[in-house]
Structures are given as C-alpha cells and as structure tokens.
Amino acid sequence: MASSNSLMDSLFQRSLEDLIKGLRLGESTFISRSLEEIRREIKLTDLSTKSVALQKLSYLAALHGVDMAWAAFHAVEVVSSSRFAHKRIGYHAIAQSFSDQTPVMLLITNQLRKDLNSSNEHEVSLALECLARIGTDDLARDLTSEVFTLLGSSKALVRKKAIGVVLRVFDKYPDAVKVCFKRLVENLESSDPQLLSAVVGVFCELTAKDPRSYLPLAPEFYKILVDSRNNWVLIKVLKIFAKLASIEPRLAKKVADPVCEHMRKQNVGKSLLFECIRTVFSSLSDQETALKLAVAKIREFLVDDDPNLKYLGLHALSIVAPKHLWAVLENKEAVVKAMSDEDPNVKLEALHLLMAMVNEDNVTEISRILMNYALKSDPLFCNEIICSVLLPCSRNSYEIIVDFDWYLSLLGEMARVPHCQRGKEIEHQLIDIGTRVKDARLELVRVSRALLIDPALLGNQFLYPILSAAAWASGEYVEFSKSPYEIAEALLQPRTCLLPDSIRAIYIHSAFKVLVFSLGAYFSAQQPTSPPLAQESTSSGHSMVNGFTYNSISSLVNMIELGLCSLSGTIDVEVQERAKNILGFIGMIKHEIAEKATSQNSETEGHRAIAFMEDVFSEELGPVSSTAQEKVPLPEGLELNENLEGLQEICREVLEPMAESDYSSDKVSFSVAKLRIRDQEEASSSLPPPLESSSLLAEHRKRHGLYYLSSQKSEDHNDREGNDNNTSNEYPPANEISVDSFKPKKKISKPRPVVVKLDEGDEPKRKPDASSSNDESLSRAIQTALMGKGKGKEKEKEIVKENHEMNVDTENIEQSSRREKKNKKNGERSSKRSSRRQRGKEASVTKPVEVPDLLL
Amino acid sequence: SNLSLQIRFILLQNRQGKTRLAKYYVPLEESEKHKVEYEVHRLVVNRDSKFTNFVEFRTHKVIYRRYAGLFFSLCVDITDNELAYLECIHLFVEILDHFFSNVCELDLVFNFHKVYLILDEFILAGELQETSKRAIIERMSELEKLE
C-alpha cells in the first residue's frame, strides 16, 4: 500500500518547472500547498523523487523566503546518491542552507571526503564548492589533507578550485597552512592565468591582513607583475604590492618602474590603469616619476564624460590629497565643476576634496562658496556641506581660523539655514570658542543675541542645541552685551515655553547671571570707591554698560520677576527650582534697590549678598581636557581595589540616594570626585546664602562619616582640590598661553586671538582593537612555514644569489638588512622553538635568513 | 566572516524589487537576507542612468548595472576595484546571453538551477575564478552531458 502510494506520488510529482509555472499564476496559497507536497515527497525513499523535491524547496527558499533548514538531513541523503544530477542538487541545497548551527553538519564530513577523493573531477569540484561555502572549523581541519592533495592535482580545474577553497580553510583552521602553504607558493609559478589569478587572489586576501609575513614572497609577485598580461591578475598583484610597499619602502622603489610601464601602455584597460594609479597614490607616492605620471593620468579620468571615471578620478585624488595637495590644486576646476553634478556621490567626493584644499587664507572664500551651495541643496547634501565645513575649521583647536569674528557669524548663519540639522556640533563649537578665545567673546555675545531675540527660531527643534549655547554664552559673558535688559527679556519671552525643559533651565539660569551682573553694576556704580565692575573693556574698545538707573534696574527686576512667576509652579523640577531660586533672591534684594536710591549705606545685607553672587560668577570657566580626571593624582595610601561590599550591610537605607554603582571598589576615588563636582555646582547655583564647597563636603562627611577614608588623607585630598580653579592644572586660566597655541602670523590685518589649548589634546584616546587570536596563530604558522620553506628551494636560491651578488650596490646595505632580518627572525625563532618541541617536530636548523632577492 | 576581499553577495532583481537570483557568500539569516535585498533594491532602482554604477551600502560597496529590466548587483569591499567588477558583471551577462540567446527575465526564472550552475563556475567562495567566457561555456557543456 505504501509503496504504491509512493509510486503514484513519484509519477505525478510536480517538477521544478511546474512549480515555477504554478507560482507565476498565484502565490501564497500555492506556496503552502507546494510545501506540503514537498514535505511528503522528500521523505520518500526514491532518490529521484527526493532530489526533485529538494530542488523545488531550494528554489522556494532562495527566491520566496521559505525556510529549508528542516530538510538538512534529506539534503545529506540526496548527496550520497551516485548520480551526478542528484549530487548537484544535494550540494546546492547544502551550500544554500547549511550553517555552523546545522546539527547534521557532522554527517557530511565523510561524504565530502569521499567526493573530494573521487576520480571524477566534477564530483570533486562540487565538493570543493560546497566546502568553500559552508566550511566550519571541524570540516576545515578534517579535510585539510584532501585539499592538500588536490592542490597538486594534475587537472588544472581541480587545482584552481582547491586554491579557491584554501582561503576558507586557512581562515577556519590556521594550522592548515603548514600543510598547504608550500603547494600554494608553487602554484605562483604556474603559467595558467586562471590558476594564477586564483592563487594571487588568495595571497591578496592574506596580505591584506598580515603583510609582513608575506614579504619574503615579494620576488615571486614581482615576476608576475612584470610578466602577466591578465588584467585580473595584475590588479590583484598591485593590491598585494600596495600593502607590502607600505611596510617596506625599498620595495616601493623597485615596483615603481613596472607600474609606470603598465600605465604608459597604449590600450591599457581602465580598470588596470585605475588600480595602478591607486597603488601609486596610496603606497608609492614618494616615487616622483610614478606620482607625476599617475597625476597626469588621473586628469584624463576627471575630464571624461563617463560618470564612473569622473567619480573614480575624484576618489583617487582624495587618497593623495593629504600628502600631495598640489595634485588636487592642479585640478581645482574639475573639483568645483563636480560640485554641481547631479550624482550625489560625485558631489560628495567633490565636497571632501574642496575641504581638503582649505587653509588659513582661503577658508573664508571656500566657506562662502559652500554655504551658497548649501542653501540651494537638498537637506541631505546641505547637512553634509555644513558638517564638512565644521570639521576642518575646528580641527586642532581651530587651527586654520584667524578671524574668529567672521567664523562666529558664520556659525550663526548656519543656524539660519533652513535644513540645518547639525545643532549639536554648532552648539559645541560656540561654547568651545567662548571658553577658549577670550577676544571673540564680544562677537559671540552679539551672534547669540541675534539668535535669542528671534522668536521664529524657537519653533525649530533642530536649533534647540544652538539656542541653548546662545543662552549660555549670553549669560556667561553678559559683560560684553550692549543691553542686558534685552537679553533677559529674550531669555524669558513667552515663546520659550516651546523649548524642552532642560534647555529652558539653561535659559533661566542665564537670566539669573544677567540679573546678578546688572545688580552688581547698579550697586557699584553708586560706590565712589570700588572699581566699577561694569567698565572692563575689551580690546576692541567697546565700553560696557555703565550703570543702571533706579528705573532701569527696577524694570529689569520686575520683568524677570514677572517672567518667572508663572514658572514657579511648573512640573519640571529643574525649571521650577531655578525659577524659585531667582524669585527668592529677588525677594531678598528688592527693597535694597529702593533703599539704594535714597541712602548711601553700603553695608546692607542685600549688598553683601549681591557681592557674594558676583563672586560666584566671576570665576572663568575654561575648557577641560578629557583626560583631566585621569591626571588627578591618587593620594598615598588610597586603596583602590578594596572591596566595599561590606558597606552594603551597614548602610543600605542611607546610601540609597547615592548611585548604586558607587559600591564597586574601583570607583572609590571617582565617587569622591563626583561629590566634589556636585558640591561645586551647588555652590555656584543660586543658593542664598552660598556655602563654600569645602563646607558642604564637611557637612556630607559628618552625615556619612563612616564611609569616608581616614579623614587625614581625604583632608589632604580635599585641600588640594577644594581650592578651586587657580591652583590645579586641569583648569588653566584663559589667558595662559600653552606651548603650541601660537602660529606664526602671516599678512593679516588683525592679530589672531589667543586660543587656549590643552597639552595632550582634547580627544579621548581610543584603545586599539585587540587582534583576534586566530589571526595571530595564522601569521605565526605562515612565518614558520616560510622559514622552513623547502630545502630544495634553498639550493636554488643560493645559485641565484650568487648571480645577483655581482649586481649588489653596497655590501653594507645587504649585510645590515640581513642582520636585521636575522635578529628579528632569531628572536621569533627562539620563542617558537619550545612550542615546536611540544608538537614533537624536529627543531629547525639555523639557516641563513632568506632576504628577498628584490632588495639586493 | 573574516575575509574582506571577496564578493559578499550577488543579486539579480527586477524593477519591482523581485529577486530573480540571490547568491550569498557570507552567512546571513533569512530575515537579514530579506532586509538586504530590500535595501539594495531601493538603493539602485532610483538612481539615474547618468549616475555612477557604484553606491555605498552599509560598510561596503554595491556595484550594479541595469540590463533591460534586471538589476545586477554585486556587493564588494570598499577597497575593491569598481571597474573590474563592472567588467565582471558584464562578463556574466554575456555568458547568460550565450546560453539563453538574448536572455530575458523569464529565462532566468525557469532555469534557475542552470543559472546557479553557471554562477558557481564563475565565482567560487566570493572570488572570481574564471574570466574566460570560452572556458565557462566548455565547462557547462561538459556538465550538461553528465545530467
């Protein structure tokens, strides 16, 4: 019964063609019906039926997203058939659906081995293709010897495919190198271009990851570079040399000539020509003739109508731009023309090139051109432009900017570009310039004012970061403002309700700074003896607001009070707190203002309070290096690795308010520092009356004394840091010139203002990635393979070396390079010796180190 | 996969985004494959014919060309030679043309296994292994005899 069923099924089984036809007529239900059929058919014993079912399933999986992982076992069954047609279908299915997680992966090892050993080269190639695609670590290890055999096969086709597989095997199982490497190298001498292409491809990949290990093979590659006529092979060899020449400069000299030869050829293929140019630009740019020739050739690309060539021309220029800007400058016209190209890729390349050309003298001109483009472009490109102006201008603490006034107004302009979405970066630069460049603060305040008073900007959420910076700057440098009243009004205008609360809080805080400043000016103007704080003038000679009358100051205070009244009940705690603080402060000094108008008594409470507040804001905030925290010296006796888990028992409820993470041992010093920062912030915010940071800390310590380190040491620690900014060196005062902040002046009208820089740069250092252990083991294996590389070959080399000795230029170079290499390899060899012994192999004989003939 | 210099995948898609051929040389989940196919299609279908044949795709590059209603897309490493791969695509099309005389989309749909066979002779493990049209044609006729 069952057999007749299966007979019927196989007779009427839908073929792949039927399936496809059916699919084209109607999709979703047809697929599920077909899948049911397939599931039935695939379980039948007849291999032909099974394989057709598998084939249909593969089709559905490839093009209609059907899952076929469940059929893995059946694929293994199909592959075991002796018929080639079945094998093909089976291997195809396996290559398509198997992964490292497939449970039946173990079952195919033997099948693969069998087919790899088959006398039928087509079966072999099927197996090779499959292995190339799905090879796991185990498979690679188990089948290394088969691959090794095939690398020496008499049939070129098989050898070629084996070479293709070798890379994957190496990748998964580095020890395979010892077995296969020699044969691989032998294949480098093949005359079959396809075979050569495959081998060179393998080396191309290997060299990309670890160039040093393959340096000894340079002579072989050189021969191919000179002799081969196949573009693919040449392109790959060029890539290899690009990597090798960058670590071995003497190679660059040698290789430059054949590369030039290729470039000069009459009908050289554009792909090869481009690869030559790229190689010259990236690794041979010190070779003058080669460089000049390459630049001449790239010009042809730039002016070609073909957009591909134009793009590639621009791209190549960007490779050479850092070291040889003249090449870009020579082609300036083409670059500018490309800015108006329709293809966004071309435009982007042109943009990057344009910015590469920017320097002190032309930065204004180029920025002007670019901003014009930005206004006319789509949002994406517009922001690219803005970004690419911001980046070079800010590099190295604004190295190329001479006229900061112009730059600040440019930043303000950017804020008004309709599509601008680079708020964060602009915000950062505005504040950064404010803290670093004292002389630019006037312009900064001017630009900020313009941004603040415009109610329309408050509706654009992309501008909020910029507005936040403008608000901060207006408050921090209010002494440069022409009209503090106007600023305060702008900061508290009704439309600010559109701002997110965090930024609103900044607005309010800045308003407070304006208030304090104004009050200070008012009170001190009435003092005949004290120096009027309001009259600090800047280098541009602009004189400050000199005095508030009673009317003006009271209208200011009233306006602020009015503006903040409504906020004293807002939900957001930041906003509410700050509003209330200011209102409280106002309440305290309000009647003082009135009194001031009448009496001359200068010792009132209010007056003292105002003086205190001014003090608080009089410290200048400077830029902080990102490594500042690390530079805080650890006090002696501070035990960083102590486990503080015991604390958790004692003080659970009390310590809850502090961050949970403070319990880990290595954060001890950090949490103390955090406290300090918090204390300083509290001190500078509007707490009437302000307490000093050290007293706050003392209070805290009283409450949680149990958890502090012994008071003596922390006392020392505190004292060192408690004395705010002037003594420790993380906060250099703004008018201190550090070593590299001055550049020699050129023919400029206005002297470049001082830009504060910090010693070791402000970018956080990035840790280098740890190289994977796989890569290391591979390169070690290759090095040992090359050192023990065929004794027969060594004899050949001796003879060749003797012939070469006649052409040696200087013996010294040869000897020293040999010595260098010998030392290097000696060092490596001794460390490898023990590991080799462990593997039971014979210890290597000390041979003379093989210096590539190329370098002699 | 640690191997960088290789073709990561080949896609043949029509203008509506339907995939006619998909060969991946790197391991990808089914859902990721769908995403990739969708994204690549979106990338290439809107580009003007006057634009370059290379686009950035995630951290790689896609080299594509349109032949009649089909987009042939190859995903390669950023440093790969674009022009060489364009030639590669063209070679593939020429070979298909030879086997299916003026190949059209329908040919590829109904002969998907044969197209895969050709592709496997052309590219192995993401590396181009045969650049001679003649050699591939000979090989295919040998394989046909075995079926």
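Positions refer to the first chain, counted from 1. Just so we're on the same page, rigid core means the largest C-alpha set that superposes within 1.5 Å between forms. Owing to the predicted nature of the structure, the values given are computational and were not obtained by experimental measurement. First, how it differs from the form predicted alone.
- The rigid-core alignment places the CA of Tyr91 2 Å or more apart between the two forms.
- With the core held fixed, the Cα of Asp100 is displaced between the two forms by 2 Å or more.
- Fitting the two forms on the rigid core leaves the C-alpha of Ser483 displaced by under 2 angstroms between the two forms.
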The other form holds:
Amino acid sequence: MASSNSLMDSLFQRSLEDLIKGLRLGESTFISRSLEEIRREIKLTDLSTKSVALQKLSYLAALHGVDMAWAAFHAVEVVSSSRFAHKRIGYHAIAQSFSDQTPVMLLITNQLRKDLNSSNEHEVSLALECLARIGTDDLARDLTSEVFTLLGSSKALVRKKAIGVVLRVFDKYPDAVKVCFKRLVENLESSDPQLLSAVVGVFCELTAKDPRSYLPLAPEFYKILVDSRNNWVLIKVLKIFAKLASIEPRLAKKVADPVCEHMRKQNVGKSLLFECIRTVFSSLSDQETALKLAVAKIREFLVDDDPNLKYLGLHALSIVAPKHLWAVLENKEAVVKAMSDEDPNVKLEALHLLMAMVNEDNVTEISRILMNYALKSDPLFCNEIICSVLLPCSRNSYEIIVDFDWYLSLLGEMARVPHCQRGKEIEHQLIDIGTRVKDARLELVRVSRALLIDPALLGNQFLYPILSAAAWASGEYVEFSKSPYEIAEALLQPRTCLLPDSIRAIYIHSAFKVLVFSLGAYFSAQQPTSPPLAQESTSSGHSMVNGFTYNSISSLVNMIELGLCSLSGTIDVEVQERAKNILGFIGMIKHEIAEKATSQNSETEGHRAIAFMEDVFSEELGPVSSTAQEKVPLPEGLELNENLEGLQEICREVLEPMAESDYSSDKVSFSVAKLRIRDQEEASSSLPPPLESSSLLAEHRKRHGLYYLSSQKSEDHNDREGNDNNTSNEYPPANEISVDSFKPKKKISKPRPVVVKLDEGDEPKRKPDASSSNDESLSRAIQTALMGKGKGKEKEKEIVKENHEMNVDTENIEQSSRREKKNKKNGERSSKRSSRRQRGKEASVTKPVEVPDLLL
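Would you mind giving the form predicted alone, to go alongside the form predicted together with the partner chain above?
Left out here are the partners and the other molecules; the chain alone remains.
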C-alpha cells in the first residue's frame, strides 16, 4: 500500500517547471502551499520524489529566501543515491544550505570520501565542488589524503578541480601543506593550459595573503612569464610578481625585461597590456625604461573612445601619481578632457587625478575650474567635486593654502552651489580656520555675515551646519565686525524659524555675544571716541561712546529684546532658556544705558555684570586634538567599575531622602538673587559643616569607597599647592598647542599667515589591528615546506663531499706509518671540526627565504 502511494505521488508530483509557472501567475498563497507539498514529498522513501522536492526547495531558497536548514538530513539522503542526477541535486542543496553549524555535517564525510574515490570523474567533480564550498576544519583534515591523490590524477578535469580545492583545504587545515604542497608545485610544470591556469590562480590567491613565503618559487613563475602564451595565465603571474617585487627589489630588475617585451608586442590583448602597465606602476616604478614605456602605452587607453578603457587608463595613472606625478602631468590634457565625459566613473577618476596635481601654486586655478564644473553638474558629481576640493586643501593643517582670505571666500561660494550637500565638512573647516589662523578672522566674519543675511540659504537643510558655523564665528569674533547691529539683526530675523532648534540656540547665543560686546564697548569708554563701529552719526544729539551712541545701543537692545520675546515661549527648552536668560540680562542693564550718556560712573551693578560677561567670553578658543582625551592620565586611586549597577543603589539613597522630605513642590522657588546671597553667606562664613552632614558623608564614603578618590592623596596635593603656588599641574592640558609657521619654498607676494598646529599632529592615532591573522599558520607551514626542500639538496651535497673525504683518508692511511696514523687521526678530528663549522655556516646562509641566484 505504501509503495502504491509513493508511486501515485511520484506520478502526480509537480516538477520544478510547474513550480516556476505557478510562481509567474502571482498567487500570494502559492509559495506556502508549495512548501507544504515539499515537506510532505521530501519525507517519502522514493529518492526520485525526494530529489525533485529538494530541487524545488533549493529554487525557493535561492529566489525567495525560504529557509531550508530543516531539510539538511534529506539532502544527505539524496546524495547517497547511486544515480548521478540525484547526486547533483543533493550536492547543490548541500553547498547552498550547509554551514559550519549544520548538525549533520559529520554525516557527509564518508560519502565525500566515497565519491572522491569514484571512477566516475563527474561524481568526483561534484564532491570536489562541494568540498570547496562547505569545507570545514574536520572535513579538510579527514580528506587531505584523497585531495593529495587527485592532484596527480590523469584526468585533467579532476586534477583541475582538485587544484582549486587545495586553496580551501590549506585555509582550513594548514598542516595539509606538508602533504599536498610539493605536488601542487609540480603542477606548475604542466603543459596543459587549463591545469596551469588553475595552479597559477591558486598561487595568485596565496601570494596575496603572504607573498614573502613564496619567494623561492620565483624561478617557476619567471619561466611561466617568459614561455606562456595564455593571456589569463600571464595576468595571474604578473599579479604574483607585483607582490613579490614589492618585498624583493632585486627581483624587479629581472622581471622588467619580459614585461616590456609583452608591452611591445603588436597584437597584445588590452587586458594583458593593462596588467603589465599596472605591474610597472605599482611595483616596477624604479625601472626607468619600463616606466617610460608604460606611460607611453597608457595614452592608448586615455584617447580610446571606449569608456571602459579610458577608465582603466585613468585608474592606472592614479596608481603612479603619488610617486611619479610627472606621468600625470604629461597627460593632463586628456585628464581635463575626461571631466566632460558622459560616464560618471570616468569623470570621478579624472577628478581624483586632477586633485593629485594640486599644489600651492595652482590650487587657486584648479579650484576655480572645478567650481565651474560643479555649477553645471548633477548633484552626485557636484558633491564629489566639493569634497575633492575640501580634502586636499585641508590636509596637513592647510599646508597648500597661502591666501586664507581667498579660501574662506571659496567656502562661502561652495555654500551657494545649488546642489551642495557637504555642510558638515564646510562647517568644520570654517570653525577650524577661525581657531587656527588669527589673520583670517576678519575675512571669516565677513563671509559669515554674507551667509547669515542671505535668506535663500535658510530653506536648504544641507546648509544648516554651515549657517551654524557662520553664526558661531559672527558671535565669537564680533570685534572684527564693521556692523554688530547688522549681525544681530541677521541672527534674529523671523526666517530663522525654519532652522532646527539646536541651531537656533546657537543663533541666540551668538546674539548674546554681540550684545555683550556692544554694551562693553559702550560702558567701558571714559571719553567720546569715533572708531568705525559707529552705527549712527553723532548728529543725533547724543555723544558717541566707543563707537556707539545712546540711540544706536538702545536700538540694538530693543531689537534683540523684540526678537527674543517670541522665543521665550517656544517648546524647545534650550531655546527658551537662552532667550529668557538674555531677556533677564537686558532687563537688568536697560535702565542704566541712559545713565551712561550723562554720567561717567562706572561702578554701577549693570556695568559690573557686563564686565563679568566680557570676562566670560574673552578667553580665546583654540583647536583641540582628537586624541586630547586619551592624553589625560587616569588619577591614582580611581577604580572604574565596568559594571555600574552599584550606582543604582547610590542614586536610590540620594533620591529617597529628597522624596521623603517635607518640602513640597510649591514651596521650592529658585532666584538668582537668593542664590547669590546664599553663596556670599557661605563664602563669608568660616564655621565648619554640621556634624550631621559630615557623618552622613563619612558613612556614604565608607560604604561606597569604590567610587571615591583617595582622600589622603587629595589632601597631600592640596597641601603641596598651598606651599608652592608656582608648581605646575602634573596633568597636561587637553588642548596643548604650539604655533608653527609655514615657510614657503618660493617667494610669494603675500606672506602666508601663521597657522596654529598641535604638537603631535592633528590626525587621530590609529590603533593597530589587534586581531591576529588567520594565515600565519599557513605561512609557517609553506615556509617550512620550501626550506625543507632546500635543506634536502644541501644534505645530498654534504653526503657526496663526505664520501670523497673518506676515500682520500683511506688512501693516506695505507701509505703512512703508525706515527703518521696518529697524526692523521688528529688531523681527521680537526678536519671534522672545520667541516662542522663550514656546515653550520652553510645552514645559517640557507635559513632565510631568499630569491635563488637564477634570477639575480
């Protein structure tokens, strides 16, 4: 009965073609119904039905992402079939779904071994392909002997795939090198182009991981480079020599000649020609003849109409540009012409090459050309142009920038490019130049003012960072402004409501700086003066005080007060708080502004508050290194607990007394005046703290001493500071800077301003990769195999030499007397010692892996 049901299922079973036709009808529930059928069919004992179900499941997993891990055991059952069609479906499913964590992985070891030893080359091929995809450490170890046998197979198909599997086996089981490496090297002498291509491909991948281990095989690769006529084999060999020549410079001189011969051929393939050029540019650039020939050949790619070849030519120039810029300059016309190409990849490579030619003499001209391209380019390429200009200009603290006024104006022009989306980079450079270059702050304020008064920029969200930097610079360096009133008006214009709240907070803070500066200039003057900061003329009827008349300062204060009144009720807490703080400050000093015009008394409370705020904003900000936080040493006695769950208990102890206190929320009121009076009372009072608070603090410190610094050390440190006030702090400042002037090589009309640089550079230190390489064991195994091969040859030479010495000694013994025999014995001892020393020298010479003398 069961057999009849199986027969019926197989007769009416849907094939893979039926499944595809059903999927094309677009039924939403077809996949779920098909999976139910597959689950039912795959459990049947008939291998034909099971294999078709597994084939459909593999198709759904590949195209629709259906999970097929549950069918792993059924795939093993299909593989065990004696029919090749079933095996192919089973191996395909295993290669598609199996991983190192598959539970039934161990069940296929014997089946793989059986198929690898099969007389059918197609079954062997299926097993090798499966091993190359899912090979684990255990599979590679258990099947190394079978792979070794197949490396010497007489069937080209089997041997070719066995050579490809070696790469996976070596990676998973490095000890397989001891078994298979010698036979793999022997395949380098094969005359079959398919086998040679396979083995060279394997060595190309191995050399990319650790080229030094394969230097002894340079003679074999050199022979293939000279004798082979297969372009793909030659390309792989050139890739190998590009790696070897970079670590063994003597090899480059020998390889340069055959590489040049390939480039001089008339009908050489473009792929081989490009690989020769790339090899010369990357590893043989010290060979003048080869380099000049490669530069001449690269022009064929640059002038070709095919965009692919043109891209390859530009890419090859980008390889040689860092070391031999003259090669790019010789082809600059073709590079500039490529900027107008239709292919975006060609334009991008041309852009990178154009920026590689930038120096302090031509940066102005090249930037002007690129900005013209940016105005008429698509958004993607436009932003690539802007980024390509920003990056080299800011490298090494703007070392190629001489005229910072021009560069700041260029940054302002970039902000007005319609498709500009590099606001973050421009923001960083505007602030960075302001903190580093003092002579450029006047131009920075001018550029910032132009950006702030432009209402069209407020609607572009990509420019918000630039406006933030402009607002900060206008407030921080307001003393360089010709019209503080205009700056404040631009900062508080109604259209700023389009900005995010975080940037509006910066606008308000900058307006506060402008107000403080203007009030300070108004209140600090003892006599009427007339600098260029005047907002209104003296004909208004009031005397001008340090550039501000009573009318001008009053209009400034009224304008700021009017602009902030609407912001005092905003939802954002940061904006609301800053607006109310400034309004409170204005209310405190507003009535004293009129008194200043008639009175010279500078001891008023408002004047003291203004002087205090001027001191707050007077400290100049400097650049801070990205590694400044790492330079701060960890205080002794501080233990940083990685698991901070203990802080929850501390916070509970602190918050519970507050919650249980008798003070209600309506009785708590905060007042600046009360806080100031309380601070003065605490400062004037010399009484010790209450005993209750001291005992609570001592108890808390005793229970949670992990989070406290050592009290003894802090007391000793305070005593040392009290005894010697001139002692410097043992902790270095976070932003330790030094002024380093740049001396240009050529005489220029305008001197380069001083740029503040950090002592240890501005670039963040990159931590070395702590992860150990997985290829170290494989490299050691290959080096051992190659050195063992050399040692075997040396041992053969030593044996021949010893036999020759023994023959000579026997002849001397027969012709000498007993006395001579004794002398001869002494001589033999000395000769043995000398021969041992000579062997030691020869062994020491053969230890390092070097290129054989054949190539040198």
